[in-house]
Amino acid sequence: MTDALVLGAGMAGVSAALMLQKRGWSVALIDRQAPGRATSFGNAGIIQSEAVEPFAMPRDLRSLWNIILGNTNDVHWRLRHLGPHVAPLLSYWWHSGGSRYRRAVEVHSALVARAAEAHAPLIAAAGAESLVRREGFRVLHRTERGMDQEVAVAERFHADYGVPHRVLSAEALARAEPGLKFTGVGAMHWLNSWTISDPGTLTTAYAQLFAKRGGTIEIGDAETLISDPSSGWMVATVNGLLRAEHVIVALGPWSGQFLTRFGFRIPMVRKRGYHLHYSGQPLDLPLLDADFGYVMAPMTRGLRITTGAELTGPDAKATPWQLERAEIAARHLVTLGAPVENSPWFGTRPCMPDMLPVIGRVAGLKGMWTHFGHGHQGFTLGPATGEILAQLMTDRATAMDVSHLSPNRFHRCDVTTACVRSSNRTRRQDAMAALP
């Protein structure tokens, strides 16, 4: 019998499967489609060693007002879809300041510090070195004010976390990227981040490595999961039923809704993002246009533009307004070329209100574990947090305190009295931690 079922074959699910497999577990990876075809397919392809502090919601009135009025391309929202987002967004705002945010930074920075070293052996074993560059990426600024703010952050990151960077003048940026028609006031070059020319293919390569090592990959629907008295858990696949003592929920943005079946209410800010490839290849390294909230990244299929966050309904039609604005801005910077696809790709990022992923054992449900909620950093953090989950599942000590990652930290559970007691205890602890 299989030891563990992993529901979801994105970077988080594939990484968890590989880390358990490394410890001798028999693992089955289940998804409705091939590995790496959902959110892990549609990102900017950067393993972000510089992203040591999670992205907090702005708390100054000017920034919030610009978001409300739609003056920024970083966030787009639609009033008729805003209702379900309100409570998680208020919690996100609450966790973006004071001791709550400092706690998130402490945990998140420790995870990011392990990101590249967790990817490295998988890249080598999967034979995926040709997809990877280790030369960083750049952030272009159009105003002195924006550049000065970026420099201040970079200097603090270097002092506090040892993150290396290089400040480029407009002239230096023009020499580094001769395909740019406009170089603003210069750019920040974050030196240690790794860039991937096809993030979906890297995730697929990891899945193929898992299969080569004896792992099982099946097409199936997580919604068929039920508890099984004889084995623990059972799920239906196109090749029949699979049973295991343990199950890992790694369904990304669908994880919260899935867990409601088991009595859990885990809040999530679901941010939709878009990308489209263009035939031009004018850039050497990915470039973030800070003033317009998008990334241009040279990819296998062309130059990919990836947008920020759209707050919309899970089943709402595509409204690529941010992508359209990004394309206009990008054509002032580079010779973009024609779109490669007929329509843009879009997917949803699972962002938790406290900006930390959800990793650990689910209280009250024997053998159920979680590995989701990485926000914008699932591609970066998947192997590092997969390693932590595997350590927890094999009763080994983790390299860091992971109590703040537990799925029981904020959920409301209707399953068992023991689970309710655990949830209440967690709420009391969080309330005490929030006191000044």
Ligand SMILES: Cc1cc2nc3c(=O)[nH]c(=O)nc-3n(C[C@H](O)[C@H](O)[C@H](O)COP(=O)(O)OP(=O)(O)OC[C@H]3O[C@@H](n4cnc5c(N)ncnc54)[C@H](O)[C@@H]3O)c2cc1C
Second form
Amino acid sequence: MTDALVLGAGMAGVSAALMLQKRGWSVALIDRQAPGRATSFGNAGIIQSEAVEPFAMPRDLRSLWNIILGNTNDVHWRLRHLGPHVAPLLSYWWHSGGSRYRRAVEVHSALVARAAEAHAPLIAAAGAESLVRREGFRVLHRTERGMDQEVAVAERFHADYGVPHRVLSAEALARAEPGLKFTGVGAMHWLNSWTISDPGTLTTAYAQLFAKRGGTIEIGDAETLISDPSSGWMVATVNGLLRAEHVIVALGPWSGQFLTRFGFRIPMVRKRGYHLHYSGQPLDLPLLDADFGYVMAPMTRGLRITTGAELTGPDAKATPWQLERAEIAARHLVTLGAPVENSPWFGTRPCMPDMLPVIGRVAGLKGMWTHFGHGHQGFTLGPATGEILAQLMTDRATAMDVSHLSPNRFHRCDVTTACVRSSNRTRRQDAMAALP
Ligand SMILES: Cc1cc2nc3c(=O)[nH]c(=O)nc-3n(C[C@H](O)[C@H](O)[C@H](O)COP(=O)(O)OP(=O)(O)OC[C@H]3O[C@@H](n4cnc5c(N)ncnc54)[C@H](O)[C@@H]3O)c2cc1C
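Compare with the form predicted on its own: the form predicted in complex with the ligand:
And the full complex, kicking off with our chain again.
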């Protein structure tokens, strides 16, 4: 019998599956589509060893005011979809300061320190070296003030965490990126991050490695999951039922909604981002345009522009306003060329208000574990946190204190209440009915 079912085959799910498999577990990976086709497909592809401090919500009035007035391209919000965001945003604001933020930094930096070394053996074993560059990425600034602020952060990161960087003048940036038409006041080159030319393909390569090592990958809907008296858990796939003693929820931005069935109220800040590829002259390394909040990354399918955070509804139609502004700003920097696709891709960063992923055993639900909520750095952190989850599941000592990552830090209500019961029944029935 299978030892564990992993629900969700993004970077988080595939990584957890590989780490358990490494410990001799028999694992099945279940997704409603092929591995690596959701958020892990469309991101900026940076394994961010420089991102040692989690992405906090600005707390100074000037930044907040700019967000409220829509003066920044980093964040875009839509009034009619803002309602469900309010409580998670207030909690995010609360956790972005004082001792709460210091604790998040302590845990997050310990995770990021493990990220690249956790990817390295997987990249090698998956034969994916050709997708990876280990030369960092750059952040272009258009104002002295912005550059000075980033230099101060870089010097602190170097002193506190050993993160290497190089400050580039406008002339040095022009030499490094001859395709740039405008180099602002220069750039910060973060040196120890890795950049991936196709993040979806890297996730798929990891999934193929998992299959090659004997893992099972099945198409199925996580909503069909039920507890099974004989085995523990059971899920329906297009090829029949799968049973296992353990189940891991790795559904990325869909994890919170999924867990409402089990009485959880997960306050996720869902930050949507868009991407589109362009046919123009490629850059050498990815470039973040700090003043317009987007990344331009040379990728297999062209120059990929990825945007900042849009606060909208999970099923709201695409409103790529930030992408349009990013495109105008990017045309000022490079010969961008024509869009490669007719419409942009979008996906959602699964951000927790306390900025920490949700990893561990679910109290009161025997054999259920979680591995989601990696926010802005899920592509970076998947293998490192997958390793920690596998250590927890196999009762080994974890490499670090993981008490702050537990899923049991969230409020849980009585699953027998009428509304939860009826929503569970409907979602399960719909999921079962959709199977062939
Ligand atoms: C624009 C953008 C840029 C980003 N850039 C970076 C970056 O440079 N570096 C970085 O580290 N991170 C980046 N991120 C964040 C990163 O992409 C995410 O944190 C990460 O991909 C999350 O991985 P995941 O496996 O948790 O979720 P996903 O990749 O979304 O995987 C979840 C899986 O669950 C499946 N699923 C959902 N519901 C069901 C169901 N009912 N039944 C079966 N399967 C289901 C989905 O199909 C999906 O495959 C970026 C994100 C965005 C949006």
